[in-house]
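As a starting point, one isolated chain is supplied in structure tokens, in the form predicted alone.
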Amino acid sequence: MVEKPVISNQSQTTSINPEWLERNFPCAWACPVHTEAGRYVNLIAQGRYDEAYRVARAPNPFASICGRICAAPCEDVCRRGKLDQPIAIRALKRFVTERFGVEALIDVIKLREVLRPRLKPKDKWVAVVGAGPAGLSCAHDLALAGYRVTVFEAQEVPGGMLRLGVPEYRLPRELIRLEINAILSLGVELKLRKALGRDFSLDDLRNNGYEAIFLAIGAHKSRMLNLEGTEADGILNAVDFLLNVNLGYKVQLGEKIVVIGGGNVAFDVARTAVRQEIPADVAASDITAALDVARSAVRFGAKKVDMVVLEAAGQMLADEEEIEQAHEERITIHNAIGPKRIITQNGRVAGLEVWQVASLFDAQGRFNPQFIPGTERVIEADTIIIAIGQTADLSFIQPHHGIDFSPRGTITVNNASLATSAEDVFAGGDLAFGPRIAIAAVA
């Protein structure tokens, strides 16, 4: 029999059996920050926008963002499932962010009203390094606890990833700032381009009067293929692609558009390709705020954008969704193929010769691609980009700081604490954990 949560006279759970929580709440458990999303679904039911807000914003402050992008792990166990479909419950939270989320242009003072009851002010300073959700959500938590808090972000804009790798057709710029002032507005202090390691060490900010540190600079670094031809002009790396796209510049693509990846990443880098060059009239149109303009909006970007997945169509990594937007945007997906060498001609990208997977992984269950020989084939590119991953940099550390990291290239922390080898430095996110979804992040 499964052990019930043991609730004191004074409605405070004082223990809770997680295998009870697990059978009883799926979606809540599912979800990183453990958002009651049967609570706030059965309040828009009642017609209770106004609550259901509340309890979908209280664990993160990132609600409205999540309404648009969260994979949404909730839906995944949603009980409603094993009967006909999972409640539509990221779609719901968009409903009630829309109406009283950052969207919906609450004054940031009624915010502070709002959120003032939980401040308790002391007198401890807290260095937060990096302007992604983990970094900001933290530095949200820290402020409504009381603590002083600087984030330092090594960009020119906040948002860590959200900002500089989630395209625009998917995240309006606009509500970005708009969370990310609503975290400002509670004290937070944000100092830009100023980089760990370059700008700055972990000994200044210990120098500077800071008590505590928490690292959650990303994972920014692109994962390089050992292929052949690496070095030709023409090869971009996923990240850098986005964040140049995302900060306004202008990528020189070609007409022909090579991307090797599966997962949402490299979904993200095909159809930002696609977009790339589009007539003013479409340019003017609202592409930010939805899907359906992309789908119908002709495209003048790359004239052909070509997909290299290891995975069979039925086992690519990217949701669903995605998959099914890139086929209606003309993207060619060639699933079960993986990249031999790329072609090269005068020093420049010219094509990716492929071949056919004949297995994922070795008898022992690692990923050890194999190939059938004799199925080459040539896919004609101007410029290859490689999206299979994402690693953290950690050049910033020194010996005598005494952190671990691991052999995947993360930090090592405590899973309930997050705190690190070292004392009073903390770290989470990308950098602790590797690459994972936003809401994994804000958790």
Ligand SMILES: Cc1cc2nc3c(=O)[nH]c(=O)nc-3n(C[C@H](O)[C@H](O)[C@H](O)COP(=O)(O)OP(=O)(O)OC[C@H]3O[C@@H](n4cnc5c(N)ncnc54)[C@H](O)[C@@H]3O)c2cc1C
Given for the second form:
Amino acid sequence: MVEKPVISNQSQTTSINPEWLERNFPCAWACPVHTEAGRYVNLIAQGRYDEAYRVARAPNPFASICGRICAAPCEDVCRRGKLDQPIAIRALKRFVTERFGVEALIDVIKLREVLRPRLKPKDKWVAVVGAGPAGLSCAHDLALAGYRVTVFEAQEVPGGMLRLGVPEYRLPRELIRLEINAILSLGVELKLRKALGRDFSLDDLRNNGYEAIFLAIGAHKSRMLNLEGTEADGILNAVDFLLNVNLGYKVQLGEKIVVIGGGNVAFDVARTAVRQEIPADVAASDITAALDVARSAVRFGAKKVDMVVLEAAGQMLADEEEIEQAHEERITIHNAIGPKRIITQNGRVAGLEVWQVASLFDAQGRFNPQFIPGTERVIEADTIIIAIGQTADLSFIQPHHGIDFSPRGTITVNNASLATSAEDVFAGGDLAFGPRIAIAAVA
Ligand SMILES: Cc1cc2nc3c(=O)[nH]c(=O)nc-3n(C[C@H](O)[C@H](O)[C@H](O)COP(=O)(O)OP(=O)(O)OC[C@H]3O[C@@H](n4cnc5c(N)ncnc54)[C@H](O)[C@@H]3O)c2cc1C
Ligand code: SF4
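Coords for the form predicted in complex with the named molecule, given the form predicted alone:
Next comes the full complex, this chain leading.
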């Protein structure tokens, strides 16, 4: 029995009673922006595609992109899955966005019809730092609420990890461009090649009249392994590799590539010092990034790609489809082994010595991998790419800014308001919550 409606018929979430939502609409609850997936699926079933698009787009300025690459936590909790198969919510989103979304080249006036009516413009300026899904979604919502927004982006292109991390074969660049253009068409100003900490400071933004600042610079610093040999030529980190590939630069890889991936989920758990259930949105992004690295290396001409993963095959928190595609591309995934030593010759990488995992957690549930002596073997490599996760670069923060951050290297925020400990500064996305999935950054 449905006791109390919480969602209005304009598809805007007015007030949410979390328990009620979880009980009655598990998919809307699981979606970080609470998309009314059940409603748009029903509208599609009735052939009311235009309305279905409005429902999918209303809470999500990246609906078209999500139709392609969302990790779809909504499907994991779909009640239908208890009977047979969960409803293909993401595929249906793609179906409807291809007809009515930016990829159908609907004009901006039509898009405005889909969006909430604009309030009277306010004469207040907000600076958003970082043009990934978190920063651009914030800019979108502020523009709709009548604020004047400038987005400052360090790179030469906007889109964040959607553009710099996710490879083109999974997400067409044109789709990213169109979805971002729709946001900019709301009057959002975008300044490229402007990095906080390098080209300007928080104080500069305040001095230039910005009344609030939203930080959304993501997590772009690769975690490195504490292993003998990591300073050798031929060692790359995943973020640098993906950035170079996705910006069209040449990377010398050689023929034999080893990708060290996975394990970073366990690393995150270790930081909290308590073994806990890993939320799907955190877990999915880590192994996805490592698989993207391996598959990009194949496309970059590597003849042999080996992936070294601490977790056993059944423990790897990756989409089955992604793993299957990796196998089809002849990427060899070695599960339940860990790196012991990088083998070098004349200062260059020659291989990776690995050994078998005995256990990943100790009796207290802390991440503490143990290996089996005597199981060592060497995987030959011209290049080793370390893809064990990313953290944020917080070097722009000065003590006088008064911005608190956690031991995990994320900025501490109030989960509801995204306010940091500095009065006029807010933060969101991977910078505030660690690497997750795109729709979590939109939320
Ligand atoms: C390889 C890879 C594959 C992924 N695949 C998927 C997937 O299939 N599905 C999914 O849902 N999620 C996926 N993700 C996760 C998703 O891309 C991220 O969670 C999401 O992009 C985070 O959004 P964000 O806006 O917080 O940060 P980002 O997208 O990282 O954006 C941050 C932006 O800030 C800019 N910036 C950084 N420093 C500065 C500075 N000092 N000044 C100004 N600008 C700065 C960056 O250049 C960037 O444009 C993947 C991530 C990676 C790395
Ligand atoms: S955005 Fe992702 S999680 Fe939300 S309804 Fe769509 S597919 Fe599901």
